[in-house]
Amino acid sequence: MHHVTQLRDALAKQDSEQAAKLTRLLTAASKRQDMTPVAFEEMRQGAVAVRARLGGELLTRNTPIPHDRESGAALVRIVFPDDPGGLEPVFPPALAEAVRDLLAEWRKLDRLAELRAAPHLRCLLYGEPGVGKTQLARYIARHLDLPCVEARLDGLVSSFLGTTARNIGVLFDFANRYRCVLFLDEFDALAKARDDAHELGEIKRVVNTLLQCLDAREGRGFTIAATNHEHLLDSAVWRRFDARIKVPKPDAGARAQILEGNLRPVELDGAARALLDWMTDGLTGADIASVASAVKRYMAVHGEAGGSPRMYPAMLLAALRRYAVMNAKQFDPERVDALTGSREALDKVLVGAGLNQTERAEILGVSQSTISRSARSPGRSRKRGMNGQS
């Protein structure tokens, strides 16, 4: 590493991009680092019991995987440990620490046995979409080391009578011989409460199927259900597990941790991030990197080629009325109508909000005297216009 900054920076003044690369990768070092020996080595000890305690066979990319019958349509989708998984999911603090322990408990596996227990088998995640239910479910397969089986319950449905029952039996058979995590997405497709008078009977036999799975899969595998719509899930299946988790939007330290994440390499000043902070506030973790996705295009089509990433406030607020235009159900109308109306409303929005005058200055690309006029006289502010144009 010593060797690697010498020469780093013996380039710096002679080939600059070579340099930049050699930061790069002495970045990515330096994280690969900071994974402390003992957490490494705990992750490991955690794989290992997981696999003991799991037992099946060993789940490679050559497995052959379960087809409908007759669609011929894949009914599962495997997502491997050292597949790309993106970005870490980020979640409010008391949900993330509830996750470190659910992982934790495979590493104490002999400690559990003492006390009579056991580690969490079946997990229900529900929330709204986009709130990053997936991404937690494979979050924890990769810190398991296991390979993550996806099945989408929608997909499982056939119009032949019978089928649906099959194709979840085949999903079951071919889980509980490998060793995975089996996640079944869309739960409420197939796990509607049977006492609903508008279902036919298949559902209902269906449903029944359903659980007789779950309870076979008892200590054979590690099973983890989603669910935009928990108000549809039958009772019975509430019972099958024994954590039930509500993933809810980001709070706004989630928020500050997603944009930064998504934003890379575009950078914002204190001005900015207070605006996408207002921009985002109830947004999904999934729209939250949509509007950012959005603001790294706008700056690709208006910015300066070859310029700094950095986003000042005024072309970060162009960007985000170009995304409202474009995206107005994902927001409240009143938030809509700010963006994309007069410098006074969108000012009163911002006020409202909790930014003081300097970054509400920045953002509207005005000055700081222009924003205390306004804000003394509000009656000729409505008539002149915040530009003192009439």
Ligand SMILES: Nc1ncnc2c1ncn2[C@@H]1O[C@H](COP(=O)(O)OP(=O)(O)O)[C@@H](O)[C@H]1O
Contents of the next structure:
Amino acid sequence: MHHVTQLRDALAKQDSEQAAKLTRLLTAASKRQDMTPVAFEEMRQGAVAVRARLGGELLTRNTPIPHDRESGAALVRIVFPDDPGGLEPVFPPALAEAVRDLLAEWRKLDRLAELRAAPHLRCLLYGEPGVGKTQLARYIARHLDLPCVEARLDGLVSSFLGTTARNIGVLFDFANRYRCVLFLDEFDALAKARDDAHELGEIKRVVNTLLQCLDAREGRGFTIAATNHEHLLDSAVWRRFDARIKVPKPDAGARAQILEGNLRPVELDGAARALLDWMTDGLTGADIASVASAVKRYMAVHGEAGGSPRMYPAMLLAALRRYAVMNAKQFDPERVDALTGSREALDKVLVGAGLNQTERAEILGVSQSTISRSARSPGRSRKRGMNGQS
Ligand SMILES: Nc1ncnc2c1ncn2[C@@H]1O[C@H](COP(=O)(O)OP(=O)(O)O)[C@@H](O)[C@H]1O
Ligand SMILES: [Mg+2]
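Output the structure of the form predicted together with this ligand; the preceding block shows the form predicted on its own.
Full assembly next; the chain just shown is listed first.
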């Protein structure tokens, strides 16, 4: 598969039609890989093992959910495994493999027992906003075939300071009663509450309640917490988790995959891929999803209707210009300046980013001779090797 990808990338420069065919083939192949009977059977085995191990009552759409006694606000939101899940999260290989193993442990419970070990039951996800923590928590729950009981602690804590501890107790009682994944999103709200607190005693009580609840949940169910501010967490709370997973921003491969998923059915033509690679470098998954929507919006307004939707480099550049103007804060100022400034300035930046002469000519909508006159191109990309061989 890797070699086909290389071939596709090499072809992209000469024969975009053939390259597009290979892209479709690769996409189909990767889908088949996800959906093979073996993978499905493994997932089912995992889900059966989770049920056997965790016990608890069946949580259904008719199960009454807990509410705050005074305000009547719901304390949880439940996402069921068959709810429409959106796209799957894409991570750099090391994290993707770790997540796969985390799910695979549930198929090896017997072996784990022989080794006197237990599967992971409490995971903390941390990382910048928009890197896919919430999406990952739901993905794990879906793959264990369990409902995801989501509590946003910021709502639970800040709005009802006087009754926070009680609400946390109610929340855990609910989660412990049913077979589910308990997902504590915005987990740092507890620590933040400590700074905002007018009454220190209350906050101590809240943190102690949380620690007790986490301890009491030991072995009762799967718990996932997520935070954008891991440094704010109490060290005692931090220690309660047996996996503390840093969710990073996407690497180049993950960025390309997130783009492809979010752009579908739009396909990228020729140098458009290289332009987007430059544009999305350093962005989070959420930012990339929003770039993709903006590109589609631009295409709907300015593109031709009918036919297979292809995004050509010059139109992509126009779409990205528009996006950069409207979302300048997402990018470093140089990138915004390059996009919105003169063609020569952008060309220079693209040279620096490793785009070759052909790619730049396509993007800027000029002939290659114009490009070679305006910039002394150092030649082929650092990133992608000479003549497409890497
Ligand atoms: N790693 C990723 N892979 C695919 N899509 C992502 C990724 N990270 C973020 N996204 C997109 O951004 C959206 C918001 O991500 P989210 O899970 O809420 O981030 P976080 O919880 O870390 O703030 C997701 O629904 C998805 O569309
Ligand atoms: Mg989130």
